[in-house]
Structures are given as C-alpha cells and as structure tokens.
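First, one chain by itself: the form predicted on its own, in structure tokens.
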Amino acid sequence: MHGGNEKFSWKNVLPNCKPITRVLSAGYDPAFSEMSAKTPIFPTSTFLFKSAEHGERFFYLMSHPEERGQDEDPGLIYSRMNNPNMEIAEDKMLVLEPGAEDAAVLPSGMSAISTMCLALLKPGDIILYSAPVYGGTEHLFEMVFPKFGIETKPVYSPEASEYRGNLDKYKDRIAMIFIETPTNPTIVHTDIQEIAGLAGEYRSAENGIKVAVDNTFMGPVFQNPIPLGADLVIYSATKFIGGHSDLIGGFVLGKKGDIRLIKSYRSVLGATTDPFCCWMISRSLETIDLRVKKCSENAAKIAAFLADHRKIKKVVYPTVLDKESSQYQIYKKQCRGPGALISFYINGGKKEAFSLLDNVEVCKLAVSLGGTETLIQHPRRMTHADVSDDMCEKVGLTDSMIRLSVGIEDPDDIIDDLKKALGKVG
C-alpha cells in the first residue's frame, strides 16, 4: 500500500518465506492504518495532496509512468486511477505469480481481456486463439473486435504445427497468441513453452508477438505461465481467486511496460474495481492455496468415479488421461496439480444431460466455477450457447457434455449425489 511520498514495497515483506506465507502480509503496512491487523477498506473517491508540488508530480507520473524513479511512489489521486485497495490486491497477486513484474486488477475477467487487447493491439492486427475459449471471450473476439479492425483466428488443435501454419499464412499481422489452457469447457491443455518458443521465432522488431494465457482454471496454485515464456497472464478473479461466488473481478499480469499501458487504458475506459471488491479479493488470496488444493483432491476422486460409471461415455480430467497421451505429457510438464474442473460426456444427448442436471441436489445447477460449492452446468446450451455449431463440432462441444466445478464438500456426498442423479437418467 502506498502512503503519499512514503514508500512501502511488497518485495520487502518476508523475502525468505514462501508465497503462501508472504501473501498474508504483501502490499499492506499496518503503520499506515493505525496498526490495523487487517487491511481497511478505503471507500473514497479522491485523495488529499500534502502539497501542490505533490499533486503536480502525481499527475505527471500518471501520464508519464515510464519516468517514475525506481523507489518513487506514483501517489494516490482519484479512485478511478488508483486506490489503496486496488494496489494491495495487485501486490498480493504478484506474490503468487512468479515472473510477473506488475499487475492490474479489473472489474471482471472479460474486462481484463478486453482492456488488455485494446491497450496492446491496433487496427489490422490479428489474434490467434486456442479454440474453444470461454463463451464471452469468443463473442468478444468474433463479434466485437472486428468492429475495431482487430481480426481473430481460432486454432482448433493444441498442436504447435497448427499455430505455425497460421503464423506462416498471416505473417506480420499476428500481434497476439491468446491461449486458454486448459480450454473451457473441453479441458484441453496447450504447451505454453512450445507456443512461446514459436512466437519467438516469428517475433521481429516490427512485430512483437505477445503470448497471453488465460490461467483461470489452473492458476496461480497449479500453473504459472510466465516462467514458461508467456508475456501476459489473465484471470477471472471471480473464479478460484475470489473463491466464494460472491464477487466479480479480473487481473492482467506481465511486464511493467505492458501493465502500465493497460492501467492507462483502464483509467480512461473507467474499468475500475471498487475498493470493497478489491478488499474481498485480497481476503480470498490468503486462502486460495488451501481452497484450490481441497477442490482438486475432491475432483480427482469424483473423476475416478465418473470414469467407471456405465452411463458415462468419457471423462476429461488429468488424472484419468492416458498416461502415454500428449495431453497427459503437457499436463505433467507445466502443471503442479490437476485442478477442480471436470468435463464428462453422458451416454445420450441433451435429454439425458438435462435429466442429470435436474436431479442433482448437492451439486448446484449454475454457471461459473471456482467457488467453495460444487457447480454443474451444460456448456453447449448455457455458457457456450452462442458459439457456432461449426466450432462446437470441431472441438467436441456436444449436447452430451457436462461441466463440473468441484467444491470443498465431502467428496463422498458429491459422488452419492451424482450416483443418485445418474440412476434417474433413462
């Protein structure tokens, strides 16, 4: 947390401790807030300057962030631009995302993606993106960005050869490769290091291809893209970061230069996360390691149950993958755990899938994911309802697919719930 012309850096907090220890103290100095053990909420729209010179300097640095001294505080001006709770949430997130130099908190995951792209891309640029992606992202890429002269090209396979083919075809126009790994909702892993290396081959002084990774499903506990070569990491903080299905938020992390530009666009576009939401995100980051590991432990048991059930055609989850498959090899290479998302295909189609959804009791029928409760939904007719039939067919997003976001309940209760619901499926 910043304090006028005083400097406090999260980097100086418990430098020899592990991230899950440091995150409890990162970004906040109790000396600035009457020695409060926990971060206060700062519900103010504007901040007082100690002098006119301070006000002048703070505004100058807001417009020229590259001229800020290494130990110089940018200062607090107005809560659309910055706020102590925003900065504390960002500093805490940095502790958990190794390799990131700076972070920007935004009002949603979609706001994080759209602000990042508008800040870093220009008309005529092309985004290559892994397909499928979250339905909102797909709509942004296919329906909104073309209005701004930004084109998007889906890549239907995680194989590097598919990306290389597009890079050869569109040459210098590709400015960003956007990877969602694992994909939503098909749980397909893409080799971040391989794609980053490929981008490096085609990168030039005239065309600096950015590799951006939506890390919502696995990170920051089980996967960190920047050490693997990614330039930018995006999160829907609504999911595992918030972790209680009670907030909407997002993050972009990366190099200082990129994040400074994104923050500039954030301020101009008005994409400001309110102090209370930032405070809730900071609170939740303190327990993310515990929550996500419990959810993942539960998910592994549930995936094993589903894989053995006669009414289930296929289960997509790391621990039930063929150990010789390329998907399992990518998972083992870049992930530290399997995560909490399971996609499975029921024998039949929409009728059988809906029957299961209508008969669960412990599992909650709702979209979103990453909460303490287990959520179950039908991607083809819910979160990905607007995705074209052609794309759905190419990526295997069918009416028989169900997505499960496993929570922290007793796994035996979830298994029993699914067993009873499956028993009612004709």
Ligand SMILES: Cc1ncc(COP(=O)(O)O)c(C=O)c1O
The other form holds:
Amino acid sequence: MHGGNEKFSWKNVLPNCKPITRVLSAGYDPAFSEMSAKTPIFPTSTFLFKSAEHGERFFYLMSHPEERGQDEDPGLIYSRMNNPNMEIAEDKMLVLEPGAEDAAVLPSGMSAISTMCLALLKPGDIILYSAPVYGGTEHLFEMVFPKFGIETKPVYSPEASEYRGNLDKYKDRIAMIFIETPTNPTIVHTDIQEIAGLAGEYRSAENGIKVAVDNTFMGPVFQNPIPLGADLVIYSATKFIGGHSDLIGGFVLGKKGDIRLIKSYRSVLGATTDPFCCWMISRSLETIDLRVKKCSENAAKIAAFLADHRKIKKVVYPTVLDKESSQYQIYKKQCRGPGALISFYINGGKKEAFSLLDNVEVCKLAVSLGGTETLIQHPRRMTHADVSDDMCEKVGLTDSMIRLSVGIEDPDDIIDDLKKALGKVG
Ligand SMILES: Cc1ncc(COP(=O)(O)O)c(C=O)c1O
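Now that you have shown the form predicted on its own, what about the form predicted in complex with the ligand?
First the chain shown before, then all remaining chains and molecules of the complex.
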C-alpha cells in the first residue's frame, strides 16, 4: 500500500515468520484504513493527486519504473493500471511463491498466459510446450498466436530428449518453453529442473529462452517452480487460489523486469482485475494451505478406492503410481503432496463415462477445479473438446477418461457416491 505507518507496515511485521503466517498480513497496512483489521475494498476508477507535480511524477514513474527512488511511493493513478486491492493480492501471492521477485494479478488464467506471451515474445518466436495443456491454452497456442507470427510446437512426452530434439531443430527461434505440470487432464509430470537446465544450455546473449510453468494444479502449496530454475510461474487463480468456484482470476510471477513488462502490457491491453475480485483472492489466499491439504488428503483416499474398482481400467494420481516409474520419481522430486486432481479411465468408452457422470449425486457435474466441492467432468467432450483427434490420440485423452477435482467434503461421502454411480454403469 502507499504511504502508511511504520509500526503497522506489513513489511516490518513478522519478517521471520513462515509464509502461511505472513500471508495473513502481507500487502495491507491498517494505518491507512481507519485501523480496519481486515482489508477494505477500494471501488474507485481513479485516484486524487496531492498536487500537479505529484501527478506528473506518478505518470513519469509509470513509464520509467527503474528510476523510482528506494523509498519513493510509485503512486496510484487509475485502476486499469493499478489499485490497492490489486497490490494487496500481488503482495500476498508473492509471500507464497519462493524465488519470485514480483507478481502481476490478471483477470483470468488465460489472460495471465496471453498477456505474458504478448509481453515477452515477438513474431518469429517459437513456444515449445508440454502437450496436452488446458484446452483454452491449446486453442490460444494453436489457433490464435500463429495469426500474430508466434509459432508453437507441442512436445508429447515429458522426456528431456524430446525437448532437446526440438531445441536442436529450431535453434535460436525457441524463445519460451511452456510447461504445464502436471498436465490437464492427463496428470503427467514434467521435470522442471531438467527442462530449466536444458534451456540454460541453449540460452544465448541473443536468445534468453524463458521457462514458464503453469503451476495451477500443484502450486503454490505443493510445488514451486522458481527454485527449480523456472523464470515465470503462471496460475489460474480461478482454481485453488480462489478456491470456492466463485471467481475468475490469474497470476504471473517471476523476475522484476519481466513482470514490469507484463504489467505495462496489462495496462494497455486493459487486462484489469476488479477490486472486489482482488479482495476475494486476498481473502482466499489466507486459507489456501488448509484447503489444498484437505482436498489432497481426500483425493488420496478416493484414488485408492478407484484404483481397486473392477470397472476402472486405470487411475492416474501420484499415490497410485508405480513407485519405480519415472513419473513417480519426478513427482517425489518436485512436489510436496499429491494434489486434488485425479484422472481415471473407465472400462468402456463415452457411454460408460457419461453414465457415471449422470449418476453421481454428491460430486457435481461441472468443469473447473480447485474448489471446496468435488467436481467431475469428461475432458474429451468438455474442457478439451477443441483439441485435435491426433493430439488426443498421442496423449491418451480418450472417451473413457474422467477428471475428478476433489473437494473438502467427507471423502467417504464421495466414495459412496462414486460406488453407487459405478454400480449403475452397464
Ligand atoms: C492448468 C490451467 N491453466 C489455465 C487455465 C485457464 O484459467 P482461467 O479459466 O482462469 O482462464 C485453466 C483452466 O481450467 C487450467 O486448468
């Protein structure tokens, strides 16, 4: 926040505490708001300048942020550019993402990805990306960016050799490696450290390849990509960060210079997150650790039940993976918990999968994930309906696949629900 009282300035409070303690105070100085214990909402489109000189200086600093003095207030101008609630959400998120120097809040996960790419890439560049990715991301990469001269190349296997092959082939044109790990919906893990190491080998003075990780499924509670070598971390805040299926939001975190550029693109593209949404995100960040750990604990029980069921062909979830598999090794290396997303394949195809979806009563039939309630959906015909048959075949995204995002209910209720619904599948 801007100005304030030293005693209450959150930067001076509890500096040695753990992130889950600091997130409660981060970003907010009560001395500014009548000592309100909780963060107010600032529903204003514009901000008053104390003098014309202040206004001039704030505009100057907006386009020359590097010239800001150490204790100089960067100033608030207009809510498309910035707002206290945006800053509070960013400061709280920053506490939870180790290694990140700055954060930008955006109005959706898709906006986080598109704004980041538009800010950091140029025509002629290539994005190498782990396939599959979320259906919207895939559409952006395959259908939209090529129109602007940005090419994309999917990598169908998490093996580093596949990435190296592409880096050798396209040499200097690869400007970004975009990894979604684990992937939506196939729950495939990519070794972030290995891919970041590879990018380091090919990086040159002319081509500073960026490694961007979509950390929506595991982070920030169970996975932090920056200490593993990633440059940028992206979130759909709609999921675990918001956590109640009641908002749409996103974040990009990374180095100061990259985030500064992303924020300037955010302003001109008009990708503003409104104050109320930022306030909801800030409120939700206070409980993310509790929620995500409970969802994950429940998911492990449900995955064990599904893995044992005779009508289920295969379950993809860390705790039921073969302990010798490379997927399990990657999971152990970079995640602190298995997460709340389970993908499983039912015996049969679309008919059987739809029958299960139509017969559940406690699980809710809806796309999205990361909320307090368990959501179930059919990726091939819903979130990933746009993905080409060829890509679906290559990544095993079949009609028998179902994705479950486990919530905070009593897991026995979800297991009973699935048991009854599976009993009705012919
Ligand atoms: C992994 C992942 N990234 C990005 C997105 C896009 O997020 P949003 O819907 O907030 O734009 C999603 C949405 O489901 C997702 O699952």
